[in-house]
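As structure tokens, one chain now follows by itself in the form predicted on its own.
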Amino acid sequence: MLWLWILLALLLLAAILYWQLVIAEGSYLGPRVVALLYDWAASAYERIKGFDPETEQWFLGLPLAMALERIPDPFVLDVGTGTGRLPRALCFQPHFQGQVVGLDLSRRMLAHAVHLLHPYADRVTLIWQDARFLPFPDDTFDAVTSLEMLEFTPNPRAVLREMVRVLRPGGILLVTNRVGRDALLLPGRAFSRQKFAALLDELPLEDIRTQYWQVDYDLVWARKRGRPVGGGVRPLAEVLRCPDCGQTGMVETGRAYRCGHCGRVCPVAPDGVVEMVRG
């Protein structure tokens, strides 16, 4: 009889590990575990996902470029950029003539993004940082996007607040909401369509619109309330906020950004990624 209990215990352990590491992708174990899992999968990520370029352009690149077409030199932030899926789709659009900052906590995913974004290297900056601590002042970007990332953060509500904080009045928010069967296995991380819309409605957002996209994800669009003040790309040193003291006005010194207040140095790696992760 003992062997039966051992077997049941092993099956239960396997189910918990599958839930934690495959479905939840380590999100209940902390951001570092999530980043580690993506680091391990980075070299195969594009092959696993099998993104279709035409679909990416039709549902992501084109509508976002059109939404920004009246803004001169739009400035875009992609949170949880991974291998640069959104920046590629957007920069491919001839109507888009702005700049994109991509931010992610997985360093190896960013390394692959550098390679894949090579044709747009002069228009995309990649930053290694946690989405919970966006290193920018309020009202910085004309659009903030995040695809298939929110449910893998410890507090999706807080990350959404951060994204809206750095969005300029009149700016566009484009995020995904996890739906489908597996969403039920992500308590506190995934939300029903109604709850997600209500969550966004608590923020200074308007024109909230849900678009059915994939079996597991909706696309959700919104606009930040207020008189539009968009347009104009600012130098990175001007908009970076020190991850230690929170002050703006980093100074570019060779291959690094140095905080003029506390002295924190954020190096620029040989591949061009700005490394800001907190110790």
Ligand SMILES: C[S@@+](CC[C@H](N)C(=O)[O-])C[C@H]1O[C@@H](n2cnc3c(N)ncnc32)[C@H](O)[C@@H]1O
Given for the second form:
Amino acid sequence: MLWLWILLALLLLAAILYWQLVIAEGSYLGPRVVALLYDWAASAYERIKGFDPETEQWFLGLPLAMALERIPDPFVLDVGTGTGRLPRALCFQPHFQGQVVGLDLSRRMLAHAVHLLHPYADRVTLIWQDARFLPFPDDTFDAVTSLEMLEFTPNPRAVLREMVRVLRPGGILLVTNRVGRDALLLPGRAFSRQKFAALLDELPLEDIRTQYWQVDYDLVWARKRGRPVGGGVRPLAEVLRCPDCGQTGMVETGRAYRCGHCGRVCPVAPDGVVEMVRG
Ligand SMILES: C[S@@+](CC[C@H](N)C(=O)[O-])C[C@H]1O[C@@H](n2cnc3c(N)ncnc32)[C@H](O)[C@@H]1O
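If the structure you just shared is the form predicted on its own, then what does the corresponding form predicted in complex with this ligand look like?
Next comes the full complex, and the chain you just saw is listed first.
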């Protein structure tokens, strides 16, 4: 009889590990675990996902470039950029002439992004940083995007608020919401279609449009309320906020950004990634 209990306990343990590490990708264990799992999986990520370039253009690159077409040089932030899927899709579009900042907490995913984004190296900046603190002032970007990331953060609502904060009035938010069977196993991280739309509506967003996309994800488009102001690319040193003291005024000193207030130094690694996380 004892062996049966041991077997049941082992099965339960395997189920919990599968849930926590495979379905939730470590998200209930904290951002460091999520980043560690992505570091481990980084070299296989593109193969596992098998992105089809035409589909990526049709659903991501083209509609986003079109939505930004009135802004001469749009400034775009992609949160949880991973291996640079969104920057690639957008920069491939001939009429997109802006700049993209891609931010991620997994350093190895960013290392692969550097490689894959090589043709667009002069138009994409990659930052190693946690999405819970976006190191930019309010109203900075013309579009903020985040694909397949929100549900892996400890507090998706807070991260959404942070994304909307750095989006300028009139700017475009493009995010994914986890749906499908596995979403049921992500309490507090994935939301029903109605709840997600209501959540966005509470932020200063309008024109909220849910688009069915993949079995596991909806694409959700929205626009930040308010009178559109400014727009366009800005120098990184002008918009970077110090991850320690939160002040703008980072000075570019060759291979680093140095905070003019508290002196914190964020190195620019040899591969060009701006490292805000302390390694
Ligand atoms: C499923 S991948 C999606 C990557 C990319 N957006 C795509 O669609 O291919 C999730 C990404 O979110 C990143 N991520 C998870 N939690 C994060 C956090 N708190 N801050 C920044 N990035 C995070 C992971 O490191 C990973 O690269």
